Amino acid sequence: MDMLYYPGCTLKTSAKNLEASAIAIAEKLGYKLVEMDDWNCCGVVASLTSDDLMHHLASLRNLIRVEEQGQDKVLVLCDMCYNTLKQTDIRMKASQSDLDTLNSFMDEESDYKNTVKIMHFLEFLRDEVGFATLKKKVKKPLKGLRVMPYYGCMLLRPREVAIDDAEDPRILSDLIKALGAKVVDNPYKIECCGSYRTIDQKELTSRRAKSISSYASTHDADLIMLSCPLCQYNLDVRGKEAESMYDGYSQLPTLYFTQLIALALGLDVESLGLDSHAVDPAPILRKRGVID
């Protein structure tokens, strides 16, 4: 079954391993992820003010493209893209006046008819595939692997876009259990990774990475599972840099949820881009018998 998906910019650059692993596991589950035509950047951030419609234009253009392809649903892999597209979708459905204004402004585009449902790939796996079904497809249960789920901000904030309970989310923990691994819960799992301060205050972001990971390390977690490319960069790259800031500190490796699923489904390790991580996850995966 074909499923339309929106990649966004990062999946074509620093998060290619997220896209590749998502496509691979979808195929294993009987779905083909079809990249939507003529997409553009999501706009990166949604407007935070009620009188600012301009920052919804980029997202709305993408939703128009979905309708132009005759689809009423689009899957999104990147948390930031999901959050941005979803906030535009919510606003357009809440205000016909705002939608009319933007449709009028984009006079060379087709009018958006407000028919598109936006789903994060995690939602799709939970709500349409089902974690119980996914569990039956597991070829290599991740027994012995201790995994900390990390949500960050974009999946859970603001509440109207959240794919789970904003204060006590379970979706990643439920997924980890379905794959046969052990969940190491962490009170820092919904803390911000430092976001774009990684550009102008690298040391601050490195400190954030350490604070998020230290609890997991002291509770014997093997790695961190996450879904956001920005969080992955900050906890991986900036976390690695934190090692030179703190004597004796060792940053935990990170994996996208799609990479961990791919491992449990027995897919080719070479296609998962593990060598692109600043903190190499391969040693702990070998130690736990997940890879050879």
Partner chain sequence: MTETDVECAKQDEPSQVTATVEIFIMGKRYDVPIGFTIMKAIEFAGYQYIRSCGCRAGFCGACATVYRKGQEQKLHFALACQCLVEEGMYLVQIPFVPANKALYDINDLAPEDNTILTIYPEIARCVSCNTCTKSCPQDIKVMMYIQNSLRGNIAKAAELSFDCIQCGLCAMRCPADIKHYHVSQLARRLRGKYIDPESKELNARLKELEEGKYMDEVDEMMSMDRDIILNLYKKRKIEAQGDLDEGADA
Second form
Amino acid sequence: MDMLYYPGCTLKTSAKNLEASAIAIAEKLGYKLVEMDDWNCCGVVASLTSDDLMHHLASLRNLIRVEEQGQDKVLVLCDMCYNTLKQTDIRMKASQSDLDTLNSFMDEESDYKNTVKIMHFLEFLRDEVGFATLKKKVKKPLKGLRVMPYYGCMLLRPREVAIDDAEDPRILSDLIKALGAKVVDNPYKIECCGSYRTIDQKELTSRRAKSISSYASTHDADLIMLSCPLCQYNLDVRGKEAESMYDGYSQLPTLYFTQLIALALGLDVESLGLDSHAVDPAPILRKRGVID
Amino acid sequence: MTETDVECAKQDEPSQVTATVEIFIMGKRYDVPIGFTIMKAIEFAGYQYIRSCGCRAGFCGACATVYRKGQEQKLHFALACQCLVEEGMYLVQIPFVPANKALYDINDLAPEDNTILTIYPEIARCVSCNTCTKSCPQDIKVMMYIQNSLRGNIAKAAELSFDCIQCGLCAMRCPADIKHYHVSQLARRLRGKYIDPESKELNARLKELEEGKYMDEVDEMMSMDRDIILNLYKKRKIEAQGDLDEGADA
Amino acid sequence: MKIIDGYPDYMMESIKLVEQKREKNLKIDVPALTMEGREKVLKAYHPDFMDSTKREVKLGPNKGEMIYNGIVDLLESKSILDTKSVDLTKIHYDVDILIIGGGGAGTVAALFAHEVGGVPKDKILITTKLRHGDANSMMAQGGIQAADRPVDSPTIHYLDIYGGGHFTNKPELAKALAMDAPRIIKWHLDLGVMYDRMENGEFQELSGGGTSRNRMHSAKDYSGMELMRNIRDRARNLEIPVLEFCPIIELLLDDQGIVSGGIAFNMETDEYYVIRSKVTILATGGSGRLHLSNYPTTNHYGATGDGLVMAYHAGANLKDLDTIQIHPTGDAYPEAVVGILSTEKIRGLGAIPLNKDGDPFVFPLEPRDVESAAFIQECKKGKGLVTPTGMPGVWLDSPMIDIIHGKGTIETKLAGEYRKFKRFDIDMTKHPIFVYPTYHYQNGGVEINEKTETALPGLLAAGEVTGGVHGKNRLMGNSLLDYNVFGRRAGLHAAEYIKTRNVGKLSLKHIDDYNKKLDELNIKSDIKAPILLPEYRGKEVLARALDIL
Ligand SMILES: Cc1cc2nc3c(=O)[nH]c(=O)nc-3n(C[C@H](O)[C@H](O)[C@H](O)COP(=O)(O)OP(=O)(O)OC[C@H]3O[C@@H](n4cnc5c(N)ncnc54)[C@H](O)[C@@H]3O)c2cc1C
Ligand code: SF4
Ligand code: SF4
Ligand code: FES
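Switching forms now, from the form predicted on its own to the form predicted in complex with the partner chain, please provide the structure.
The complete assembly is shown below, putting the previous chain first.
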């Protein structure tokens, strides 16, 4: 079955491995992820001020593209894009007058008719594929692997866009179990990774990465699983930088949920971009017998 | 002027001025002939160009023009040399666009995902309002080439922007102050230099030339008597006529 | 008169015939003319062969030779510069290399002088009439020739150039053109030029009129623009100084009679600047805007032959200006684009010329002069059509291209052309376009040698302003090549030349002498030269003009 998806800029640059692994697992599960035509940047951070309609243009234009392509659902892989698109969608559903203003501004486009459902890929796996089905397709259960789930902010906040309970989410834990791995639950899972501070305050972000990863290490986690490319960057790259700031410190590897699913489904390791991480996950995966 | 064998008059004086339309050049009213481009109409009205006129054929982007017709809501964008005058046009030309270009040495760059973003970080400010696309007289998907530059798809940005004549109208309108045409110039250069494949045949020919091949052949031809070279010329095999098709001798 | 799909009804009638016969015409091959056949049609119909189009020039180095009237008119006028109003003791710009003309040749020369010749950028100055890059170089559509395929060779290219020029080229210049070509293409790739490629990375090379191999490298139908904007971008990145809207109006000599700079005129403020230089490169391009023989033109607004005039005033000789190139496929309809070029690539891709009955009458890819003469002949025979504004012309059956190469070819390969006609409601994928010859290229000019030296010491020249490279006829794609090959050579030679040059006292005496000579010969003229810009203001306005501000 064809599923339209919105990639977003990050998947085309620093998170190519997220996109590649998502496409691969979808295929294994019987879905073909089809990239939207002519998409544009989501607008990145959703605007929270009420008079700043301009910032909803980018998102809305993408939703119009989805309607134009005859679809009523679009999957989103990047947490940040998901959050931004979803917030615009909610605002448009709530305020017809805002929608009218934007529709009339975009006089070169057809009007948005509020028909599109925005779904994060994780949500899609849980609600449409079903973790039970996924479990059945697992070829190489990740036995013995101790995984710490990490959510960050974008999947859960604000509450209206959350794909799970904002205070005590379980979607990642359930997924880890379905893959046959061991969950290392933790209080840091909904802490902020430092987000855009990574640009102007590298050290602050490194410190955050260190505190998240340290908790995991002291609880014998092998690695951290997450879904957001920005969290991934901060935990991985800034975390690696923390190693040179703190003597003897070593950062745990971070993997996308799609990469772990792919490993459990027995997909070709080469195509998952495991070598594009700052902290190399290969040694621990090898040690636990997940890869050869 | 001297008599000529061509029945036509020269370019800028059509032999028949049929009817006129009323236009407003920077607010001043003039009657100009129907069927004239904006450029010819402005000249007809008595202006002599120094700026805002270059190729007169839609290639140089010197003649960017903005107009509104009568009470119309919408502002229009055109090239004065490529757009006919219409009744009630209020128009002005934009002779110069202050849009600073980044300085770089193409030889020091690599075609990476963030190369363009590093040199023109302001593209990240794009709010996808599409105003640039709506202002482009070349009907280029301007926003899409900015978007592709942003996501590191250099080849696509280059392709989408190829027909850009650098008129600057997009840059004048962008609420994010992006200098689109400089961005796309970089995209195209990166693609031409680093992404498009090598030509093996060209490289082979360069090597031959370096080794001095063809020097003697050409020198010999240069010293030939006219009859001999004329004969050679007449006997050329013409590829376009299929002379080379049946394995014919080159 | 009704307009249907952009054409008046009576022209549409003729288009119907074209359409009816299209299938048949696709199968017919009109053979190329023999040498004798070519000569016959040229003699009868080409303006180069008519007495009325040119005359003997009465003074200067080419005294007694035939040159096109419009150019002689300028050579037989006084200088636009009043030498008394210039103070040569005040130097405004003191440089090693003055480059006159910011088109292709001038910019390439600057790049090579700086990047290879090692001349510091501040010692180079480009002055140009309009903006940097507003030039014929920006307008080329078809492409550039270079013999780089195995079935081709620089020798074959040489033969095409020389024969195409009716064996009147200076052989050493034709040789330089053919032999340097492949390295020029390589240089372009290094700059980042996006040439049209095939899937295997090789260039898509088309044939052009008068060439025996397919060697036309193109970048859609924006070839000239793609080259010029890359070259200009490189110059901008290197911060080579450019003075825009400041044409040079006369050259400066020193007391040894060596060219030592020029007088620039700021068209916006009316001031002059004295520019002193150790060597000067003339790269002012062509003269289409002189409308020689009253033809419309494809050239840019600044193509008024200034370089010819100032070089002649200083004593350089001109060559082959008894010929011009008219391009067969100038637009003849609609009126708004009359004279503008429809690229030869349209024929290169398979469109053929047809008369008003829809019948083919000439091999589509004859050399330009022959092809043009054949069009004129067809119109003289009454087999052409005449537009509502009196332009004669013939059809060029563009829809054939999509039939031959597949739907969509026109929109991608001829994007610029397609867009141009679309603006006037004509869809060239459905209907033929209407064409008639237009003044396109100045075959001759200031004579140079293979180092780009002119007869005047201190003055180099490159590009369309020069004479000798193409002889009395240039083939398509060889002038983009020309400006690159000789622009490069000029830049390199200039960098050498300045090493031993000391400039003496500046002088404009040659201008006074020239003006005096005109008086002595009692030659009168109501214009002054160079003219800098063509006059297109409305007749009625000019008639009422007062000169008071
Ligand atoms: C429409 C068109 C299509 C063409 N197509 C092709 C093609 O497909 N293939 C091909 O090989 N050739 C083609 N040509 C020819 C080719 O483009 C030109 O011959 C070539 O580019 C000339 O280069 P240039 O640098 O000598 O002159 P230009 O590029 O014209 O540059 C001359 C510059 O000098 C400036 N100038 C003029 N007078 C002065 C002055 N007094 N002081 C200072 N500056 C001055 C001008 O403004 C201009 O900027 C085409 C030409 C035209 C017009
Ligand atoms: S005008 Fe500027 S902000 Fe708007 S879409 Fe274009 S580049 Fe983006
Ligand atoms: S992209 Fe911008 S500069 Fe280029 S042609 Fe369009 S409006 Fe002009
Ligand atoms: S004058 Fe060059 S595009 Fe109009």
